[in-house]
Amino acid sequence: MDALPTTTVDADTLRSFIAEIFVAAGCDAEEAGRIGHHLVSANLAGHDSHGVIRVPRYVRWLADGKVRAGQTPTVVTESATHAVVDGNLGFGQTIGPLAVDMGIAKAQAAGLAVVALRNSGHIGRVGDWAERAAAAGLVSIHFVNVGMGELVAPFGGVDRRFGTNPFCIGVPQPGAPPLLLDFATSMVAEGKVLVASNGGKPIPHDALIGPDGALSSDPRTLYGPIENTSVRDPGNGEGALRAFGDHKGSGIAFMCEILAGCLAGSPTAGPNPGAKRGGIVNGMLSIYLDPQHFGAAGFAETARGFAEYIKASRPASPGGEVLVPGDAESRTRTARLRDGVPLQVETWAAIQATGAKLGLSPPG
């Protein structure tokens, strides 16, 4: 599909509308602001497939009881350096920073520690939970499942068996971003194909694969029949995601459903005999690390130096540049602060739609 024109919106301006919508859908305040923040946050990094083009669909949970305001984390169990939490079915942007703080707050008293959350709500980017401990000094590993949420088939077969499962790393640098790895599982996040069936960015001719095995860009694939519509739903598709790098990207993807799901309690992707739930359930396994207590001396510059080392590598192509982990997200919410967020025409369509029938007024 084409990309059509986008419109730009000034960041502090979207946040604002998106928490009023969350007010107006029965948020309070706080939590409101929250999600605005953790979805304009996705954008501002590139990541818009996680951001505000999001909201109709949250807005829709929420009003489905598929997403619940105002909840906290339930400890299941704990010890000094563990913690098993349900995040009872709470908006991702209210349940992962708790549970990533007490993460937090037990690898600096103990060095290191291991926090599996169960039935979240949409945890969003998960580069925001990785970015959170690094600004405590931390490095931490996410492993991610969806549950219930079958859209990527696995390497050889054309049956939806995963969901797109990210997996994240994130490394303090004090005084600048940190290095940050981020990604999901399948060729291309859910949320891209997404914004392609919007008119945004194509995806790769090769990102999607119908039950035929052949394999396609096209979002219908994914979507079934998406004209005159504005509400994506991967439901009315007959096709899969696949997954990157063929049988490494599949594995990674499994072993994302054995921590997130099968070890943290959380549902995994399939088998769930008799679920119809929709939404998204997320299973989370973090590590957060302690350099301190690891005794590498001088351990943030020591990365740094290597980092710079691949930079310094001659480029493939004249012009070009070696990127490290975390640059391009650095660098483009750099621009999007200065320049403003873009957004295709009919993913702004859809969020105002969202508010008008929440009886809000588009921002002037």
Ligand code: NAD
Contents of the next structure:
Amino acid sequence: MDALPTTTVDADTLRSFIAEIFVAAGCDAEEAGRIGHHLVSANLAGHDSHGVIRVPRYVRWLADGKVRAGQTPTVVTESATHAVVDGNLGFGQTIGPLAVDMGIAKAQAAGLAVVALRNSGHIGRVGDWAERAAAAGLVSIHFVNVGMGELVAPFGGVDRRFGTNPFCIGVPQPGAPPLLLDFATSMVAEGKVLVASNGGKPIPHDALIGPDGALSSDPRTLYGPIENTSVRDPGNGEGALRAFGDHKGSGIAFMCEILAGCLAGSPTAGPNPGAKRGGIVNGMLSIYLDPQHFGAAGFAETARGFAEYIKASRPASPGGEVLVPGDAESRTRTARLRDGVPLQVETWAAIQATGAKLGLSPPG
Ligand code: NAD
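Would you generate the structure of this protein in the form predicted in complex with nicotinamide-adenine-dinucleotide, following the form predicted on its own above?
Let's see the whole complex now, leading with the same chain.
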């Protein structure tokens, strides 16, 4: 598949157009602004898979009742150090910050807290939530499941059994972006197959597996025929994404399901009756730690020193460089804030078409 040309849109223009789309689709201005902010934030971090490419799907899900505007989380149970909250299928961009803020407040008071979030609409790039905790001075650890989003084959199997179940750890760095590990437990996030199917960066040759066990990088393995379609539907394909790291990545995906699905009380993968409802329901089990309660004087500086030691490793190839988690995102953010956000032309056309259906003209 040949790479399609890209176009560049500046972040502010993109944010306001996405916000206009969601106001036209039925959200209030604040929620629409949050959706625009967080989707563009994913593009700025370099994770186009979780950025504005999601707009057509979100609008369709809103119209179909698979995600709901104007929700707030309901507290199911809580103590000084934990809470279980139900996102009521609200937009993850609204539910996410409220759930995270609850964890931040409890951890700042008690030293640590666990918040189990169930039934949230798509929470997007999980790194946004770890960055929010880091901005408040907290370490955070997030296990996420994608209930009803079975796309990933377990190690040794070919059938879809897991969601792309992301895992994330954020560590604050005063005056600098946090150390931030944030990845899907599939070899690539589904959105990266989506980006590839629109002519964007190709995925690795072995990222997908067909029903016969053959490894593939062809997005059709996941989506079925894609010619002359603008909305990709994994329901039309027969293959699966593969978990990263063989049995180890597959094992983390499994535990994300156990913690964010079974323990948090969010829908899990499995032959449950709701499995075919469509949309994405995220569960997220988050642990918040306040370093100030741990007696590790100079924690942030020690962590920074360690990161610098890692980066000082001799590169494996000439001209290479060793990075630590979070470097790639902060560099891309700096560049894209300066130069604009590159979008595949097909992605930008699909967003504009979604706006046009809602009576909006594209940004001038
Ligand atoms: P990825 O494979 O690009 O990995 C990103 C991680 O690797 C980051 O922590 C980054 O700093 C680090 N990294 C990148 N290059 C590095 C290098 N050279 N050296 C050291 N570290 C490096 O990420 P992904 O798996 O494609 O995930 C993309 C996004 O998708 C994430 O933000 C994730 O939260 C999100 N996601 C969300 C859902 C959901 O349901 N909400 C599901 C899956 C994924």
